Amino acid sequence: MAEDKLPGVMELTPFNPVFNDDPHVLLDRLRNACPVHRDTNSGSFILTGYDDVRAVLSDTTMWRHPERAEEAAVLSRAGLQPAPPGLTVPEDERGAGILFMDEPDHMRVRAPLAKALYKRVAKSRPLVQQVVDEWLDRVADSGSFDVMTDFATRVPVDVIARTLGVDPARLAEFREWSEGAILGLYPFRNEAETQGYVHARNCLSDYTRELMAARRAAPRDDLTSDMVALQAEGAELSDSELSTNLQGLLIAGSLTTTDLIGNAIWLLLTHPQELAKLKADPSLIGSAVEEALRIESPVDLTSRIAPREMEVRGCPVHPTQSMLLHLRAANHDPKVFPDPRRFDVTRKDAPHVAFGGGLHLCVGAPLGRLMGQVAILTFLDRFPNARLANPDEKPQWATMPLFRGFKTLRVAI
């Protein structure tokens, strides 16, 4: 890349080894240089200051669904491409998501399905403090261990599992299609991965549907069961938009809560005072969770498309033009957070936007950070001692574009 060409969306990713090793490198240049830089490579604008992003997540009237923004915005109309061959999903669940969904439909969808998941979320500390539980006895033993492998990848999709109900007899074939349908995220599958996508994908669907009549049959104390209840009870949910989005809790809730444990230990790891204020003080675990979300986002952004002619920082936005909001950027913004780079268990300033905002605010945020707190909190508990394996090895970062997290994180315990 030449030296006076700000970097595009396709130099932002892990694929980029500059970015890879330090996003900031980059996203510090392009914020201080043009903070709302056109990339025609991708057809949208990109946006990296805080006021800026935040001002976008906040109006209401933004649209999500890519079928919205004009032809020239191929990154944010890359989800309209055809299904993979194999994909027996119903075609009405696949576009029924409420990530992608615009106004009215969208908190026709949300609402009920946030009413039922905080009022989960409310007593599921017990829930996630077994399941912590049981994976760190796995490796108590073991001298070290792969904080990603053995643990932090494990947590999530066994909370979110037993959320939903799933029969404990089949929370392996669980645990496989959730990390098969993850690679749905991943762009550039080869044909055994698209494969194992799609085998994936139709299983947890046909799963799904069956979990839904098995509860309507005979409900039981899981949110699968609050939810065909509240579809029962008159909420406006088709069984595509239900299935779909339970789903979606499991594909977008697991990769983002693997990665903000991970994060936040070798956050920790590598920060020795701000890892003794929290051992010194365990009511700072909220502050530490929504510190280690700030300085290392799990997501790196979202997307919305202009409704109508407006200007971002005096650049005009037509309609349909679509606006890429990096997360990542905004929560290093100087502007806002003092001295962005450092790791701060006890930072105080401006909310991040590491869950987006909104609308749009990632509805599974309460249950994500309850799985942040209590596993960090846990694991530091369980090991006093833990350390980095390998402390002077480079960090092994994963090559997932548009997220951010270890591929290994090996520690001594």
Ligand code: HEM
Second form
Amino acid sequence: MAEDKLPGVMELTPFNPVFNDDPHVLLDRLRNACPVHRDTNSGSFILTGYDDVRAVLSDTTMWRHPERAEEAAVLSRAGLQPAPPGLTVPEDERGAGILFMDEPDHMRVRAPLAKALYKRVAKSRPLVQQVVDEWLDRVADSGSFDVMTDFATRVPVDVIARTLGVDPARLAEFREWSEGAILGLYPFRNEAETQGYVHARNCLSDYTRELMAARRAAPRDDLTSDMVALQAEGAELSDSELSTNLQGLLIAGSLTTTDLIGNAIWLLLTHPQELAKLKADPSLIGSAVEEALRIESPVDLTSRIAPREMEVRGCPVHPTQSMLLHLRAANHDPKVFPDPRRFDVTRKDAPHVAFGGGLHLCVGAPLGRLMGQVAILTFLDRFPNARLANPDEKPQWATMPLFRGFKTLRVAI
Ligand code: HEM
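Would you mind giving the form predicted in complex with this ligand, to go alongside the form predicted on its own above?
Full assembly next; the chain just shown is listed first.
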């Protein structure tokens, strides 16, 4: 990339070593030089200033469905590509997740889902604690382990599985499907990975339908039972919409929370003073998790499509044009977050946008926060001497575009 050329979305991925080492070198340059930047590769505007990102997120008239975007908006329209061969997931179940729905359908589906999920999350601390304890028990005598594979990837999948009501006998399979399904987010899959993805999605879809039928016949204390009950009571929700959105909780909630846990542990272990503050006062865990979400946001960006002629910071945006809202860049805007690179577990008034915002604000945020808080506090409590096993090694970031988290994170305990 020439020095004077502003980066497009292709350069803002872990495949670019400059971005991989430090995303904010490029993001700061973009925000300073052109905070509403037309990127020809993605066919979208990239917004990097906090105020602009927040304003577009909060605008409830914005569109999200990929079909609304102009032909040039290739990144926003990526979800419209034909399904890979072998995918047997019913057609109407493939693209109906709330993340890509517009009003009024989005709220028709989101409202009952959010109602049932929030109610369940409010009483799920013991479940989260139990899952966290189980995984930490397994590594307690290891001397050293990989936080990512042995802990951070495990907690969200198991918590979400148990929230949904996955049969304990099927949990091992469910964990495998979850790994496979996440490959759907990876644009550079090889053939074997695509087959793994197709297999996982087919199994997940079949199993979710099976679970819905079983809970209709005999309800239990789980989210699937709650949702089929709401449907029976009149919530306007088709079986395909319900199935895809129950699976969507796993797909949207696992990698993101995994990265939150890994990133937060790494930040704490590399900032001994902040770690000491949290250990001295565990009630800081709430602000510590928010600060981890701000400074190493698991999701780089989200998007919206303009429904009308509009102006963003004086820049004309036409109907059907797409905007990539760079959450990570917004979370480091010095106008809103003084000294944005400083990791400060006591930071106050830090309204980050790591969960997006507006009508599509992450519906799993309360559960993600709860898992993050319990996982981190318990990890520190169980392993008070935890430290990076290879402190001189460069951080091993994973290569999932638009997400930021570790491939491996070895700790000695
Ligand atoms: C802690 C980690 C998490 C992060 C950083 C995160 C981040 C995000 C972001 C950035 C969005 C897009 C919001 C927008 O476009 O305005 C989103 C949406 C969503 N997230 Fe999360 N998420 C996390 C955890 C979870 C969990 C645990 C679940 C499920 C249990 C979940 C389920 C969803 C769903 C279903 C949506 C779509 C909401 C809608 O469009 O109405 N997320 N999340």
